[in-house]
Amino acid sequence: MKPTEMETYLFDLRGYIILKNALSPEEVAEINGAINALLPMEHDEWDGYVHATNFGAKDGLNLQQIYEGGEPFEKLIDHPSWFEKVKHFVGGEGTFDALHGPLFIDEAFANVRRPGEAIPLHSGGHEGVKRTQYLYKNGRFMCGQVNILIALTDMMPGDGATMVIPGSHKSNFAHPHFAQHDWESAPSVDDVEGAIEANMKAGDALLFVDAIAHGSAKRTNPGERRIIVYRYGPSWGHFRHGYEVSPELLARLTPQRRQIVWPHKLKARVPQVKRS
């Protein structure tokens, strides 16, 4: 389903919308079970084509290429709760941007975070990065990257919720916080002026343009914070971390899902030599 008028207004105004009950309790349970089957994993360890990584000592564990982890993750590639909305905001239909297909996922990961862990503030419209840009022009959205962040556990106060600075996707100036901290020394986003928690229940999803300044609160409650992020952009994009899709996954995906995870490969052509 395409975004409603109110969703369109709020996405343009704030840079994000929250999709309540995007996944059913059964879907959430199935996905958490599939993550349990992959864990435990350590940094730089592989389980098949799923790669465990982190960016630092305090941001939790990322399971990259999570759609390689089985059918529960494959279903998220074009899930009806958000797929048409993402297509609308990324834009490109009827233009050269859609040469290889409707969308491309340049990164897909699950994140598991425990007490004391968080990720600092990053991104923002002031950076002007084409890959993550927010753009509305000539009556259409043309956003470089639109993310779906799915809560697999509740993200209420104390749970380490994702935090955003509403409207910062259009900012011309960097938040003063960026001048005071580098990535390694930056704290969580709890005390950053203007940032708010995107509180969600398990099964809700946060749809946001990556140009918005975002990060997370520090988890203070016991237990784990679990999310999945799929980053969508135009079909001419390429993988953020240089991964490639496995032949096994390509063989079992539906045609639409294959086109979304690797549109470049599917459009490759072998030159035909005309014989005289």
Ligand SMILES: O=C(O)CCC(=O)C(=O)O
The other form holds:
Amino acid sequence: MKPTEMETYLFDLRGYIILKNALSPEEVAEINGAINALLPMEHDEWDGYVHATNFGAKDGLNLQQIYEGGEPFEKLIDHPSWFEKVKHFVGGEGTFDALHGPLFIDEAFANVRRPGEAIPLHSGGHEGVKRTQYLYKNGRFMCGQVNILIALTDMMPGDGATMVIPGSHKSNFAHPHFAQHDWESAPSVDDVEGAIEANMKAGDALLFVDAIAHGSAKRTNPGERRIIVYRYGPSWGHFRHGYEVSPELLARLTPQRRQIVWPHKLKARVPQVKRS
Ligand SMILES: O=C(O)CCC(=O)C(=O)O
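The structure above corresponds to the form predicted on its own; please provide the structure of the form predicted together with this ligand.
Next comes the full complex, and the chain you just saw is listed first.
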């Protein structure tokens, strides 16, 4: 379903919306089961085409290329709870979509975080980064990157919820916090003025433009916090971390999903005409 009038208003105003019950409890259980089957994994270990990594010592484990991990993750590529909304906010109708499709996922990962772990504040409209930019012009959205962040466990106070600074996708100035810290020394976002927790129950999803300043609270509760992030942008983008889609996945995906994970590959399949 396309965004409602209220979702459009809130996305423009705040840079994010929360989609309640985007996944059913059965879908969440199925995905958590599939993650359990992959774990434990260490940094830089592969399981098939899924790659375990972290950005630093304190932000937990990322399972990159998670859509390679089985059917429960494949369904998320064009899940009806968000697909039309993301398409609308990335925009581009009548331009690149006619050539190679409406969207491309440039990063897809699950993240598992434990007590004491968090990700510092990053991004923000002041950076003007083309790839993650927020843009509404001539009556339509043309955002560079719209993320779907799915809560696979509850993200309530103490759980290490994602944090956002509402409206910061349009900010012209860096939050003073940015100037004080580099990535390694930055404390968690908990004490950053203007940042709020995007509290969610397992199955809810946060849809946000990556230009919004965001990070996560430090997990203080025992146990794990689990999320999945699929980053959608225009189909002319390319992989953030240089991964490629496996031939096995390409062979088993539906045409629509195949086009979203590797629009460029479709072009390569067009038969070449020999020059005379
Ligand atoms: O881990 C989180 O809650 C935030 C994720 C994040 O920073 C991102 O998707 O860019």
